[in-house]
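Quick heads-up: it's one chain on its own, the form predicted on its own, in structure tokens.
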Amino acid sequence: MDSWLAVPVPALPGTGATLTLHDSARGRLAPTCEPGRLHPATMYVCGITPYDATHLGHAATMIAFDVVQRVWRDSGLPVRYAQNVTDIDDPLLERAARDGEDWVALGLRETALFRQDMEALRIIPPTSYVGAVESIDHIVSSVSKLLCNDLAYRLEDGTGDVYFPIAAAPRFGKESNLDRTEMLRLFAERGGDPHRAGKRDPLDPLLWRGQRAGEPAWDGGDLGQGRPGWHIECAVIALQELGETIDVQGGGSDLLFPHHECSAVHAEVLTGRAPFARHVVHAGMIGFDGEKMSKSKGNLVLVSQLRAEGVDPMAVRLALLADHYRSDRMWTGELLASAQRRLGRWRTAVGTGRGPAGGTVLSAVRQCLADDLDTPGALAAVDAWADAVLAGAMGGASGGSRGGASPSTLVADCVDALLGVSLAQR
């Protein structure tokens, strides 16, 4: 599968730091990859169920990761970064038929939008982007090979239905740190199926969907036909992408339990290598308006509605980078607003071709953005520079240029190239 073009960004002088990340399964933060390393720093990032794209939650997550992989970029890291879509699954299968909608139409609608708010937001594209229908052949061998040695097993209804029983897995619930009867909660809210008769535990997850009339199925070989689990599909792209341990796992804080903690003990009993991810990483909830902001309550705030309003894309990723991404916040007109007026004022700055030492700035954008990228202090960074200049405050030679370069083009080509905001003139 295709993903969207890929944007330009400015080299920087120097280096950055090695970055710092709150790992959710040990609680606390830790470095991730040391500046030098040889071989690629692995991240894989949880992409759409593309049938309702791209609400800011979606936008705020993919920006958190962007950022990830920017500030790895500009300390010397080579990096590859896996991305997937879930291009068939219940929720998909359930808007095309509430809609009257083919359902692959619907996806692949969906996912080109996707794509578009992703350029427009200048989100760098992931090495590989992979759709879960292209990776049924992979699915289906690793989901049989669980099976062959004991660490799957059919229910005994005739569905066809194939779990994984979590007694197998030994690291199950290290990611999340739950007790069982809060994952029991939120395995029945986040799709799972606590209840359902002949499982060996009500946590066991699905990894094989026997077909079932009137859905989509595909040839499973000794699997019978149907269609991959959601856990088991993410396993399995990052195994055949990225090798048997990676260094983030990223996404939702939503999808801390059950998908992530089902994923990688997937992966971990695949490869009998543990752990799957060094660092599990989660981005905060995005509301409106002090409201949960959901499909179910309308509330939904679509980047393909505010672009088409006008609204430059360059805002909406500031608005998602002024709280730090692990928070939940909430998403307001006046958040917007505020966004659009600093989007202004560093353009303004930036456009006086003047003003102090820019060196200062990138200095200070590197060590925010490596402790936990702390946006909101490096946004208040660049803010401190674009006062000075709007201001009159040209105190300072402008140390820290590239070659000859004005302090505003470095600072420019820093806020570029570190929180993907381009500051060119519309």
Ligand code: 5CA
The other form holds:
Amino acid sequence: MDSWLAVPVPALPGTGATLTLHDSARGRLAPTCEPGRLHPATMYVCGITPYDATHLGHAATMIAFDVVQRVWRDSGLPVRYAQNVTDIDDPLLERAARDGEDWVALGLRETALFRQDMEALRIIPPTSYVGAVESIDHIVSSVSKLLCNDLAYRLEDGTGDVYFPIAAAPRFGKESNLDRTEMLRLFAERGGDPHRAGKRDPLDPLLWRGQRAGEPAWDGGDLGQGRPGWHIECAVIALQELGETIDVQGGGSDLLFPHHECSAVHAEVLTGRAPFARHVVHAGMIGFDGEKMSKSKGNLVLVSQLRAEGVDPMAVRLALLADHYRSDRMWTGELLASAQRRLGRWRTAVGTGRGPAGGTVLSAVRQCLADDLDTPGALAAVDAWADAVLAGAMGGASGGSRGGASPSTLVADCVDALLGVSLAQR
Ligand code: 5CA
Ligand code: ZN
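Previous: the form predicted on its own; requested now: the form predicted together with the named molecule:
First the chain shown before, then all remaining chains and molecules of the complex.
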């Protein structure tokens, strides 16, 4: 499906360093792709289920992985980035039924709004933006292949439902490293069906759901009419768009188990290669009013709502970059107000055309971001520069007069290219 408009990324002098990221599977930091590698760095990020509008939790996760892409590009790596849209799944059908709306119209409307929000936040669009529905043929052939190889089984209750036996995947559990009790708890909480009769293991995930009365269904060939399970959707789209082994499998930390665990083992048994992802990367949860922000809880602050109120999307972006991407954190009015003040200070400082040499800021921002996306450190480096400019620390000297870009242009380009924040006046 269509992605959104490309974002211009200013060229910076020199190149950034190797990006180190926290890998959930190893539970520690590890370097990602070496700069200079000729084949692209590949990243798959789990996208929205479009039954409600983009909230600040989605925005924070998308911004975190946008910075991953920006740092990779700055280190000279070409990047291939795929993101899905879960445009058929239970939550979409449930919301459409609740509101008496057509599920296709609901999904299209919310996906269109998500694209506008991503553009406003200056997120570089994915190379491949792919819906579950448009991937059904590939999913059907993958599930059929698993069935033929005894890596999937049909329930014998006439529903046509097909499950994945986790016993056939020796690496099941290697991404999340959770004990079974915790797995069972999360599986039940996050869309799984541990008590479904006829399954070989309560944790076996659904691959294909046979058609039910009143539900949409597609031709699954030997699988019969039905629709795809959730985890196989992401496995198949990632394999299709990025190849057998990817550099980063990403999303919010709510997806570590069972979603990412199951997607990874689906991909691994399909390809016979492991691990599916060299890095499994999770963004922390954004909350509001003391709880995780989620469509099901309804405690949402929407990007589109802030935009409609006239809030500068660059201030929203800065607010979400103010704390580390892996920390669970609350959205507050003060967080936004503080980002608005910071944005104002940075714009004023850049607007003077003066200041201490921008190269120092660029090195500091590069160094911070390469270290597991230390955006608070990167913001502090720009703050220090802006404070020095605003305090007139250079006694009015302009760096622009000696030829080349002025320090302020270099800082503006650095903030734009690496943090995705445009300092152009609105
Ligand atoms: N379609 C699936 C993934 S395949 C899904 O989880 N959709 S979603 O709309 O619920 O979430 C979209 C992305 O935003 C996911 O990466 C999810 O982990 C992330 N996300 C959802 N809620 C939050 C939150 N409160 N804070 C941070 N990230 C969040
Ligand atoms: Zn996913």
